[in-house]
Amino acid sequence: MRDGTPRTRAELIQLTGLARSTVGTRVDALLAAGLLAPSGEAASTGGRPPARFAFNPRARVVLGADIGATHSLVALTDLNGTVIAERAEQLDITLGPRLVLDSLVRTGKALLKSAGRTRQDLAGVGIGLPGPVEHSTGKPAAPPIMPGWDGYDVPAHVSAGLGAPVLVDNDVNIMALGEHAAVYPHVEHLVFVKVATGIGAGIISSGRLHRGAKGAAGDLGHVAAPHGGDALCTCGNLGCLEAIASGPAIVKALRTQGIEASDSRGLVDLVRAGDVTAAHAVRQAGRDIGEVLATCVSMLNPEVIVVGGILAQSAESLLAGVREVVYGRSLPLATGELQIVAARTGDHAGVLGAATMVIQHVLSAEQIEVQLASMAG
């Protein structure tokens, strides 16, 4: 029923092949839970017109939080991922988990109140963090820019404040989920690449986010780049892609040529202002990223590669470099219909993905069974 099409009990019987009594009992239970709602009547074939029912996305609400190094964006959505209310704040991740998560809880309560919803309406909370996360526990795993967060029980802290299940993942994974849900819902195979302070990828395979055995899938920035040389990376290795093609790496390289850019935003401003050297440096970074992505294309055969992050949002030079190498090095069978595009969800990819992560969980068959059993009890 999540496709939004209103249906009668008879149509559901025909679609599912289930017994009339089974469909009737199930529809009644979902109506009682508020997940289905009446939606008019079908044409009568004699006698009383049969009632139609449709999925009710406003039955519950979800909080999605995208927490960055210096900011947070929190959105309240319905069960379709439609944003009802949102709030952006400046927030320093180095303040530690307690202060940052207490702020998130306060913002969540304020958004619920502004929308006229209660904590009983809250189906769950999704959080994206700017570092590695063990998804099964929701605990950060040695995040390099998050002092004091390693192993912290983020779900327990937030759940205690908001009284709802909490799911946590790294920021690139939730951005991939958000872009996929909002822009490419019918694409089965997609790779989302974020190029900013670091470089990472979220992988959608067969319509589902692929996290790998320990949640480390898509760690693109720490793949050895063909032209990485002896560039020292923050991870301690030499020649990583992030060490030569991330925003800070490009800024550092430009300074050696006497061109000053304060940070990645300043770099983008230089490119927009027509600085040829900066544009060439960004395009070369795109080529370096393309060298690694060409291997990913051969391995994963995606339909779409979405490039996001601050550099991709504003610098067409980066995309040009990526396309130049990927289309040139990969086999025609893999690139014949491959799209390499800039992200279209902008700053909202993270919150949309965080909300999507929760929606997929709470509307899974297993969780629906739990909800209905709890109501019956």
The other form holds:
Number of protein chains: 2
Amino acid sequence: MRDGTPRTRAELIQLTGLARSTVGTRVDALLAAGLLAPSGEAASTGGRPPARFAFNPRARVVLGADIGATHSLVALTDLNGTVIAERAEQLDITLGPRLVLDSLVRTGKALLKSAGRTRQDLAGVGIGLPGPVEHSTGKPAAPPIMPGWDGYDVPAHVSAGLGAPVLVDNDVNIMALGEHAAVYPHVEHLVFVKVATGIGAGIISSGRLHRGAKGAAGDLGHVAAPHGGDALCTCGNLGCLEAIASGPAIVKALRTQGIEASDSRGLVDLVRAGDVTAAHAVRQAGRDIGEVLATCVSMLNPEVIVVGGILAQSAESLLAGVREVVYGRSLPLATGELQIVAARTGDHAGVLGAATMVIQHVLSAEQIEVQLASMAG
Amino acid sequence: MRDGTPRTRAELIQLTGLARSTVGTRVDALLAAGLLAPSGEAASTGGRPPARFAFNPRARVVLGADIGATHSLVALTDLNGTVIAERAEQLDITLGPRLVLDSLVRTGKALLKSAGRTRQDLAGVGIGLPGPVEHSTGKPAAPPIMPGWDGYDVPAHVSAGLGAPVLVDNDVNIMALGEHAAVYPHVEHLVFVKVATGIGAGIISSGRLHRGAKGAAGDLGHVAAPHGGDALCTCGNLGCLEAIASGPAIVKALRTQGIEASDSRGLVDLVRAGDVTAAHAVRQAGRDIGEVLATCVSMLNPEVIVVGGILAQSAESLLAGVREVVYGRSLPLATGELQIVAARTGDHAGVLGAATMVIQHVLSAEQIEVQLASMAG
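Follow the form predicted on its own with the form predicted in complex with another copy of the chain, if you could.
Zooming out: every chain and molecule, the one shown earlier first.
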């Protein structure tokens, strides 16, 4: 029903091959849950016209939260992922999980209130965090820039405050989900690359997020870069891609050339203002990222590579470097129709993806069964 | 029904929620097609005992063919992938598609005859080829070691000879499918690496083969190796992994050290016989492969890496090199429970995978619908 087309009970029986009694029970339960709503009447074939029902995206709401190193964005959406209300805040991740998540719970309650919705309307909460997360438990796993968060039970904390199921993933996976859902819903294979304070990737394989065995997939930043040399990385290894091509790495390299950028934002501003040295440095970072991405293209053969994160806003410099190397290195079959493009959802990729993650979960067949069973019981 | 448990019509109605008439029509059609067969009687609850039906894996047969550079193995299996009969042949791929595929058709007919089965029993043919294949069309795509095969309509040729649907993929993808189905059916994320005349990988993501946008995924051999230098590769690029770590590359390197191995097989024999220089060279190849695989581990976070192909038979040298680098390089979350193991299906990975590819296709929900519809029409 999620395509939005209104249908009658008879049409559903014919479409699904399910028994009349099964369809009847489910439609009644979904009506009671508000997920279906009456939608006008079908063309009469004589007698009382049969009722039509349609998916009701406003039946429930979802909270999506994108928590970064120093800021957070929280959005309340409907079940189609359309944003109803949102709030951006300065929030330092190093304050630790209790303070940060308490703040998230307060913001969530405020957004619900502002939209005239209650906690009973809340179908779930999706959270993106700037570090590795074991998705199955929602616990951060040794995140480098999040002191105090290792193994913390994020879902328990937030669920206690908001009374709804909570799903957690790393920021890049949710950005990939958001960009894919909003811009490339029909693309089967996509790689989303975030270039900011860190470097990471989210992989869509056959239309679904590829999280890997422990949720650690997409860890592009700590791959050994061909020109990584002995650059010291925050992870303790030498020569990681992140140690030479992230925002802070470029800022540091420019400083040795006498060019001062405050941070990644300052670096982007320099490039946009036409600073040639800064533009060269960003383009070289794009080449370094491209060398690792070329391996990913050979291995994964994606249709689209999306480059996001704040450094993707530096005019075309970053993208040009990535394209130069990837198109030059990979074999024709893999690059013939490959698009390498800048992210289009911008600051909203994360919250859209966090909401998408929850919506896919609560509207999955298994979850619907669980909900119907608990209502029937 | 594919779990093999016999079930009654009433049990199927309850399990699926489908209407009595739907279940009745489908069971009748599957019985007519022979895919279901009566299987004893259910415990009586008074009156005539209801009939039970079970999936009948011998209803149809499947041909799986693994065509290599100089040899081929063709197997006839049932719908569970159990081999009924098989035949190995010396066959030079450079003879071109007509001669090679005519030979395959003859072998297929001979195997059917030897097993007392007819072409009407044949549900499909799966073929693995030693080069890139566009899986959706079954046509080889600029395969480097297969002169005359580029764009050739393999399915049309074989289907004309054997009268059944034909699916084609590259040899490494079918080896990954075969090893996964036979040894790791419950593993969600697996990478199969073949090291022989060429180097390639097959990727299982969320239990399914990840083929990529153009079927070009898993092209490990033509990734730029960190120590690839300016070694000339068959693909025309410089420094590809295959140019330094494949069987022929190692044989060539050993020759400069005065050690003569006839080919990959001879190299493996040398290592097994205790030749230290040959063992060192193979271990170094393992390290070179490990450096590229470390990137794959960071990106894909597989549960299992299987190393197959003839060089995986060189005692533990190759595997030791791979392990040394992958475990040393990747982050703990990705390697904590990662297994790096030698292939266990040996020479049979390819034919098992080719058969698996066809079985998954002909028993997929859509294909069953198509078959039932054509029978009903």
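Everything quoted here is computed from the prediction, not taken from an experiment. Numbering follows the first chain given and starts at 1. Between two forms, the rigid core is the largest collection of C-alphas that superpose within 1.5 Å.
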| property | result |
| --- | --- |
| Hinge split between the two forms, rigid part shared by residue 4 and residue 103 | no |
| Interdomain rotation between the two forms (smaller rigid part versus larger, whole °) | 10 |
